[in-house]
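Next up is one chain by itself, shown in structure tokens, the form predicted on its own.
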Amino acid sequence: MALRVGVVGGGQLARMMIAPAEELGIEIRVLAETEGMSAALAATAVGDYRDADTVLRFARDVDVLTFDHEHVPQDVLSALVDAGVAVHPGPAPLAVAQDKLVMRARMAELGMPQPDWAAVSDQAALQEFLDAHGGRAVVKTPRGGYDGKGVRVVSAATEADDWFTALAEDAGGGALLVEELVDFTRELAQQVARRPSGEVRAYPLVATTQRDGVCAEVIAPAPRAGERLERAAAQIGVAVAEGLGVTGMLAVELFETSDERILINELAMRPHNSGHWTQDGAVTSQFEQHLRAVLDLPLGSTDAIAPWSVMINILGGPAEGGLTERFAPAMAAHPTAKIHTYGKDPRPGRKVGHVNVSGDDLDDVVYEGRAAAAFFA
């Protein structure tokens, strides 16, 4: 009988688990939020992931349950565990990914390098932090933000008044997260896979480029990253995975500072945009690795198959027409490019696909990736 993996969430990350599942002979089932989502090919159920009964019904016939996103509520996760469902990653590590204040506190407990931060519940507390950090800081909503949403750079406490008002209107109260504005030279990402029995493997450190808060490009390995930096990033990734008990894929987003330190920015406990290059540029893709990890199967090699790989996101898509009519000219002009699309309709700022290119020369690889992706703009 085939191993059965249930994935909560029907987005592109679930979609990209389908091919490696088929290759391994794993039966993959998806609980999609609505009809026609990216992972519709494997959607065996449609329903609300916030409803415990819906998720429990979906999980009844799978060997392990995993996720396309980190938004499943803790009470639903606890109900799954209480019912004997194997949930990877589990409720405790997911709580860290779901709340940035919890994440900062846990990273501090583990002794991980990170920006100065504080939980602030009112304008006065935010102003006090600003005064102590040069008059500018980053304010974040602790829950629900992604791709640059829920993040503001402020130079006056009044610039977060609407968020404080929203907190006051919420019966549960709460606080915002404020962080020092880090003087960073670039952003990096370290991916790690960990299985329940404890085996851990780290991928090459990558450099990421963000545009309007959305990942636009990834280069693997990170250019100009010496052995010391690569070793430090891998050690951080492994320490976080082991310290939090993460099972599956973990992405640790990092700042590299002007004095060559690295600080933790964000965590993601699932396949991640910074690892899409592995589909075509690594021995084991992050999607196959995630399936192996959550099923507690031996992890695959994380080695790169070429000196350089680049991932270019297709953001928004063409203003007129669809993506499919762009395939032929893009493929003809750039035969080394691997084009991945998500079955999504174009919309400004939306991630609708990406292009991967691997090769021996960094400049050539970057050019081919950007040029191929430009056909879909």
Contents of the next structure:
Protein chains: 2
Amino acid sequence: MALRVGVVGGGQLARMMIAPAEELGIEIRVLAETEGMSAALAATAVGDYRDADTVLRFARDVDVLTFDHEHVPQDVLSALVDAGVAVHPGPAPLAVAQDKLVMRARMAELGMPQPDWAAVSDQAALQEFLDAHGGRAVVKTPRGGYDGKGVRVVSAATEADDWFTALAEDAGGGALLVEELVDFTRELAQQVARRPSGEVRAYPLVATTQRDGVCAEVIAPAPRAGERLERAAAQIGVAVAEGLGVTGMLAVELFETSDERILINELAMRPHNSGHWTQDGAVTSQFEQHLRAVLDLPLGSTDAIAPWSVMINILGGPAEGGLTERFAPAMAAHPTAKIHTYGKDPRPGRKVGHVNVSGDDLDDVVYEGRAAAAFFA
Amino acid sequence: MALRVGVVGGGQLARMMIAPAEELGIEIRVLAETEGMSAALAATAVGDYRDADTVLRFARDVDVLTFDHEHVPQDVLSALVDAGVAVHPGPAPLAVAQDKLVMRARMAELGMPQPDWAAVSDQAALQEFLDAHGGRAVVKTPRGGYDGKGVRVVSAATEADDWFTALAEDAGGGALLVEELVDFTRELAQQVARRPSGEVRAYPLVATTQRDGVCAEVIAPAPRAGERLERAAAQIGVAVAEGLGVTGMLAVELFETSDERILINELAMRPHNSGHWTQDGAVTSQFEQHLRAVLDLPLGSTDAIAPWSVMINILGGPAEGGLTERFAPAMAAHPTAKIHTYGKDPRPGRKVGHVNVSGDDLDDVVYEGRAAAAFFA
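Beyond the form predicted on its own, can we have the form predicted together with another copy of the chain?
Below, the chain from earlier opens the complete complex, with every other chain and molecule after it.
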């Protein structure tokens, strides 16, 4: 009897679980939002993940349920658990991923290093935080933000008025998250995998570059990180996974500061863009690892297969024609580039694919990755 | 518009094309022999590949047609070509792969090194060959053999009587292939990829070990081969691919003799068991390469990603329970092993999966591969 994993959500993260599932010999089924999504090949159902009946019906034929995203509502998650469905990650860790205020509070409880923060429910409270932090800060909506959406740098308390109003209208009150504007030198990401029975494995620490709030490039391992920093980041990743009881893949996005501290920026409880390099650059890709972890199978080696790997996102895609029309020139010029596309139509800023390159020389792999990805711009 | 590849045959070779197709962003469709085959995830049709109408109907919605095996009859291939379908490999090279007598004759025309051979249509002719070659020889049915089937070592001409009779009855005459019994020290395999527009790339030469006529282990690169032998094998592979006009993957199985010659044993015009190591051990797996080649896309790098890779077949599978029941202990003991299973029920001698391991030390990777595969025995 094959092991059966159900994935809620049909985006590219679900899609990228299909290859390792097929290679390992795991049956993968996807509940997609609509027809023709990225993970269409494995889609066995189409429906609304906010509807408990839809998700329960989908979960009936699988051994474990996991996710392409963190947006399944808590009442749906509870209904699944009540029905005896194995859900990984579970409702409790997902609650932390779903609300940035809850996340900050839990990180504080766990003693994790993070920026100064506060929950502010009105202009006055925001002004107070601004006054205490040099007049500028980052305001975030606790829910629903991603890829830079729901994040705003403000230098006056009035600049969040629309969000306060929306909170009052849509959520019947509540607070925004305000964080100090960290003087960071670069962004890093630490991934760890954890299975229900407790085994944890950390991936190499990576450096990430964002453009307009969206991940653009990842270098693995993070250049010039040094053993102290690598160990500190891995310890944070493991502590968060264990502290929150995360099962599956966890990504901890980090700021590295000019005074050599690392502070937690965000968490993601699923395969993450910062780990796409593992598909071609690590012994066990984050997608295979996620499947193993949620099935409570022993985790695979997280070792890199080369000294350096780079991941370059294809954002937007070609203004004319599809991505596959660019295969020929890109492949001809870059025979070592691993091209990944997600079956999505090009649209400005949209993540439609990525390129991985691994090798011995950092400058070479960065050049090859960027040059290959440029064919898809 | 996505590129669409149709694969005739739903076995594990078709299955293993699914992962790279999905990663790259190529649409793959499979014409499977029956429901529930290895490549079921991508099966869009079920039918008989010997029926021209069935295959023509399947081919209507794809850009190129390729194969999981070499058994599609020539009249079906001709009908496809006549209908304007892009078929890779084409009917001419496939005719060579389909008949071992034709293969020997074509290799001779191309001046390729091979064992002494003859077409024998009766006992007397076979006896003559035996007398000229020390009283022992290998007899092969020209068609339909695989994995040791249709191959017999004989020391008396009477030992092929049943095959002569079958030839007379089933085929209305014809000949058997008889070959000298080569005094080989080991078996090697050379893979090359060739695309219709002519580009050719050779993979590293590998050493293969057969057990009961079935591939059991592959080591890449072939240990102690030396540059001269590697170059000679690559030249043979390229010469055969170009000489026959093969498109897609070609595997040339070779004998290495005690007097340091290499002789062609068999040809396969598709991804081949001797190249499964490339899934985890080469920049471009043979399955991705086959897709690129048949689509006439530029070929990917055939470089190995580690000094050594090993592939251990899982033959037969567990006497009780399924393969996935062995995942936990195998993965716990061997975190660097890449486990592949084909969704097939265990059956004595059947190829149901394989394990790949790559690393810096040959003894280590061989040990890890064998030990991990042993969990599935």
